[in-house]
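Read the single chain below, which is given as structure tokens and is the form predicted on its own.
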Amino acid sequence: MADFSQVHNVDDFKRLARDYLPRPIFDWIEGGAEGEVSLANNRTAFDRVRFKPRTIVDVSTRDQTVELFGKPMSSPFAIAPMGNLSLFWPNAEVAMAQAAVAAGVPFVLSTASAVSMETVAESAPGGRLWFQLYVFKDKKVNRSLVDRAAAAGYEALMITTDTHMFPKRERDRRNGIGLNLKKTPRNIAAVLARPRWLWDVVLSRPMPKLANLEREVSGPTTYEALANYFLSQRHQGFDLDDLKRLRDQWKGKLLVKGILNVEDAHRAAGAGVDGIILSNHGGRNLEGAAAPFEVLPEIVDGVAGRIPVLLDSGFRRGSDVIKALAIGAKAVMLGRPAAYAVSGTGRDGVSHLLATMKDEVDRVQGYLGCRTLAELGRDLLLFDRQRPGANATMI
């Protein structure tokens, strides 16, 4: 097992995640779209929100578990959708599934998975399972997709819907990756830098594929054609009629990923949705797009209480998880930290990450003098309504 002793934070696997692996491929989780503004912006976001506690409050026994869709989670935080995952370890879904059905939270699997969605629910019974969803052109693939997932016992499938278009990433471009890793002097000496990695990952086992996709595709299975179909498919038309004819086929939990607009809340909420994922994906698609954070108190209002409120991007602190539920969140969800924390130490990273955050969670909300999350409200946070030299800000 893996010493954790040293590592006490987001910031401390980042480190371990930098040292394991690969530049090129740390910067692919770790970069964000064209000039990366939005990326530091999910993260500034946050600090222009700060606490004012309660302290003449009896907070020697706190709980923070919250329940959604009726069923509990042991804390408010889920671990979000990723692809390409298998270039942080070997068969990481099914490590960060295990980890999360251990530490009682969802674990979502992306449809670019390298490992099929029945292996992930085989190797972690008992989970609760999402299923994400990217719409692709062929209707025949997406119900299929679907219905394996439902086959499988996913509890809810999640839509993402903001990545129709192919992102510009100044930092993969530099570094050479596309469908896959560019074979210049510069990169293969950055792999051999790195022979921990080269061998858990590359020499030891077979190469990964889009397992999810491999058996809906007609023609050659290989990675290289598994992604080419991935990318060139994918679904620019999509609309509202499509999101109904997915909510009349799928009869498990609904999700929309992706909503930043509150108009689009009410779309998706009088789709019959059963919940939203405030996100700009990490800041990795769309520069300029606003922080989820800073959109979250119009859409939390907007949909009154309709349909659960999630969101992700950026979130690193305990107290970050805390600011968005005292906002009116129901959960948030970890991205780049479950990637950080799975690279190099598998499921013991992701659960010791989950366990740090629920330290965190647990830390603040005892400073805050609040026994449960339900206790957690708008009027312990202070709003900057001006930030150094612009407007007033969206919270």
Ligand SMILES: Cc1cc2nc3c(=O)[nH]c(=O)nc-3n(C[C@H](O)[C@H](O)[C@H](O)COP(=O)(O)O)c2cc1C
Second form
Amino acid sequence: MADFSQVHNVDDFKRLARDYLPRPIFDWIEGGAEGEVSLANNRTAFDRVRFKPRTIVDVSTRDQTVELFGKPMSSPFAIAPMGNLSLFWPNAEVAMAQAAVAAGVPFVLSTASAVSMETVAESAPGGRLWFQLYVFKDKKVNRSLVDRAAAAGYEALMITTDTHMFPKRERDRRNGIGLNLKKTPRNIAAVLARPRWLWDVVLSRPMPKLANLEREVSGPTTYEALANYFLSQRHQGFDLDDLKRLRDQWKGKLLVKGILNVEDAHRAAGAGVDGIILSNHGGRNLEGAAAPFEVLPEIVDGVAGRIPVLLDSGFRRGSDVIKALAIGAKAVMLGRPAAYAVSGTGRDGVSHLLATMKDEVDRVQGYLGCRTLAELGRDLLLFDRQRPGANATMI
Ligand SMILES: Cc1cc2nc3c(=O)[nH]c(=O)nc-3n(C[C@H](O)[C@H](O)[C@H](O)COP(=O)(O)O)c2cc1C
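What I would like now is the form predicted together with this ligand, since the data block earlier showed the form predicted on its own; can you produce it?
Once more the chain from above appears, this time first in line as the rest of the complex follows.
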């Protein structure tokens, strides 16, 4: 087991990941769209809200369980869907799913995973597994992926709606990351500088590919062929009819990820989805997109009475999680923190991350005077009203 005695927070995991991964791969996780302004704002948005704790309260017993879809989550966070995880650690999807199941929190498997949804489900029994769907132009492929997720026992289907355009991530362009890492002298040097990664991920086993798509496409199933299919089949025409069709097909819980506009939230609720995830894809897609935390009050006020509102993008601390729950979110998702944690340390790293976040949530909840998360409310928050035009529903 790796030594985590000096790993106290997400930044510590990030340092470990930077030391383990070749620089272009680390940059691919870390980077955002264009000038990375939205990426940075995802973090600073939390600083504009501070706590007004209640300290004359008995908090000698505390519980951070939340109930979602009639079942408990041991902590109010889940692991967000991320593609190509096995580039960071062999079978990282399985490692993450097993760590999440052991911690009692949901794991969301990406369409673009390198381990198939069936294998992940078999390897992590008894937990809450959700499958994230990128909607393709070919309805037969969507149908087949949805049917497979149902057959494999996934509890929820999460449709991502914010990645229909190909994002402009300038770190990746500079580093020569397209379908593959370009074999430039700089990249070769970056890979050779990380021999442990080179052995673990590249030399000791077959290169990861898009395992969920292997059974869906006719023709060659090399990584390049599948990645090409993936990119060329993005469904830019996705609309409410597509959403309703998927609602009809999928009998389990249906979530939509990528909402930032209250109008979309209403439309999704009206289409019969079971929950929404506010997200700007971790600042990776639309530069200038608001932080989900900034639009949370407005969207909670709009739809939280009808459906649960979850969110991701920028959550790194238990205090961030508590702020979102106090505004009215049901739970949050962690993206990059889990990607850093799995890099080089696998399941143990992810377990340590989840335990660290759980500990932070517990501490903040105790400081605030809340025995349960249901006791959180906006009265515990001080909103930064310095900005022109700011009010209680804006952050
Ligand atoms: C390396 C990486 C790959 C991702 N791949 C996917 C994906 O396949 N599907 C998806 O819906 N979101 C994907 N996302 C977005 C995450 O699900 C999530 O929205 C985002 O990471 C949350 O922000 P955070 O990283 O600041 O926690 C990816 C994010 C990262 C960092």
